[in-house]
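So this first bit is one chain, no partners, the form predicted on its own, shown in structure tokens.
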Amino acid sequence: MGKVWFVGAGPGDPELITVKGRGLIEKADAILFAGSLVSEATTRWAKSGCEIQDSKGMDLEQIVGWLIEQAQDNRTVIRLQTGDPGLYGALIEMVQPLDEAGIEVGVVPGVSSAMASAAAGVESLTLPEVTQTVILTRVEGRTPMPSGESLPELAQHHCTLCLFLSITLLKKVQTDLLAAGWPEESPILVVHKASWPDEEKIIRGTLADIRDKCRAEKVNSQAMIIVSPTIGARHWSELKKSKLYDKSFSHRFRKGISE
């Protein structure tokens, strides 16, 4: 049996794949990439003769069947997934049948669109004495949310929220955040296709107007919504600084200097 690697392709820019992920692509015998979300350019490092297949028209059974068939030829097989395989990637659903077939599995993490979106907007998801917590979640749609994880419940923490798979539910986002006590002027960052060359769109707004701005830009898919009290901090006149770099702060590499 060969080995199947689940490789995070990152958010879109082919150069944001990890060095390990690229190395596996270079030696792979077969690659199944999620063409609806992963740029085909990410497969450009594949060797001549590598079998490359787009899975966008395949269901779970067909995907798993393809991976098993390729691995039975003692190949290095890659399932190339958007972002990080462990986030909204159906990883375990694919791994279980491979385990049953006795096929070895490995996972290579990737850059999440949450991080790429923050980078695109030059934003920090955490700031001293503003918020130290980031929640990665989604709005309930066809997939129900577990008890205790609804957006109104999570939003009551008033920390950073990175909302995946929710751009078509912006009206619900507005309603749920208002219900959780977020003011209408709360800043929101929406990034469509973060890091995708020539396709990235950065939309800034408030809880009150972000839906209208996204509709005006015709953004209705592949977008990350970041709601955070840290948004826009780059332009704040006052900022609480990190203790780590304060000259009076001592740690094992530097002795603080008292004024």
Ligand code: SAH
The other form holds:
Amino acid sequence: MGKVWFVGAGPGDPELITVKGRGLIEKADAILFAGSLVSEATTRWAKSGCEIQDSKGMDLEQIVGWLIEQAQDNRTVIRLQTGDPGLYGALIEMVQPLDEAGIEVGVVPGVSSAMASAAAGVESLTLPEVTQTVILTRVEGRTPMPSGESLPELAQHHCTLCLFLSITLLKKVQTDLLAAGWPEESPILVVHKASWPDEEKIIRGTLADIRDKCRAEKVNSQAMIIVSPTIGARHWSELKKSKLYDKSFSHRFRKGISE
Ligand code: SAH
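How about the form predicted in complex with S-adenosyl-L-homocysteine, since we already have the form predicted on its own?
Complete assembly follows, chain above in first position.
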């Protein structure tokens, strides 16, 4: 019996896959990739003879059926997923039937679009004395949110919020954040197709105008919304520095100098 690997392909740029993920692609006998979000270029390291299939038109049952069939043929099989497989990736729905079929499973993490979007904007998701917390979430759409996790509730923390799957719900993002006490001028970063060569779009705005800006740029899919008190910190004149690099701060690898 072969093994099925769920491999994080990263956010789009084929070079953002991990070394381990790439090594598995080179070795794989069969690769099923999520063509709507994973660049086919990521499969360019596959050996000749590797069976490569786009899962764009397949439902869960067909996907799982394909993976099981390939693995039963004693092959090394890859399910190539966008970003990290553990975030909005239906991972467990696919793993359970594989467990039932007695097929070994492995997961290789990937660079999530949340991280790639922050990188695209040269932003830090945490800053000393500003926020030390990041919430990865989504706005309620067709998938209901569990209790306590609605945007108005999460926004109460005033920490960094990375909103997946929510670009068509920007109106709700505005309303909910205003209701949670975020000022209209709160900066927002929207990144469309972060890291995709020649396709990435970075849109900066505020709670008040981000919707109009996204509309003007025709951004209505594959976008990350980052709302954070850290956005734009690159241009701040007053910045609280991290203790880690402070001259007077001692830690395991360095003795601080008292002034
Ligand atoms: N597992 C993925 C998320 C899958 S859900 C990850 O870790 O990134 C799909 C959502 O992810 C999209 O609606 C969008 O909000 C976000 N997304 C995926 N790729 C993106 C990219 N390259 N740029 C911006 N957002 C992206």
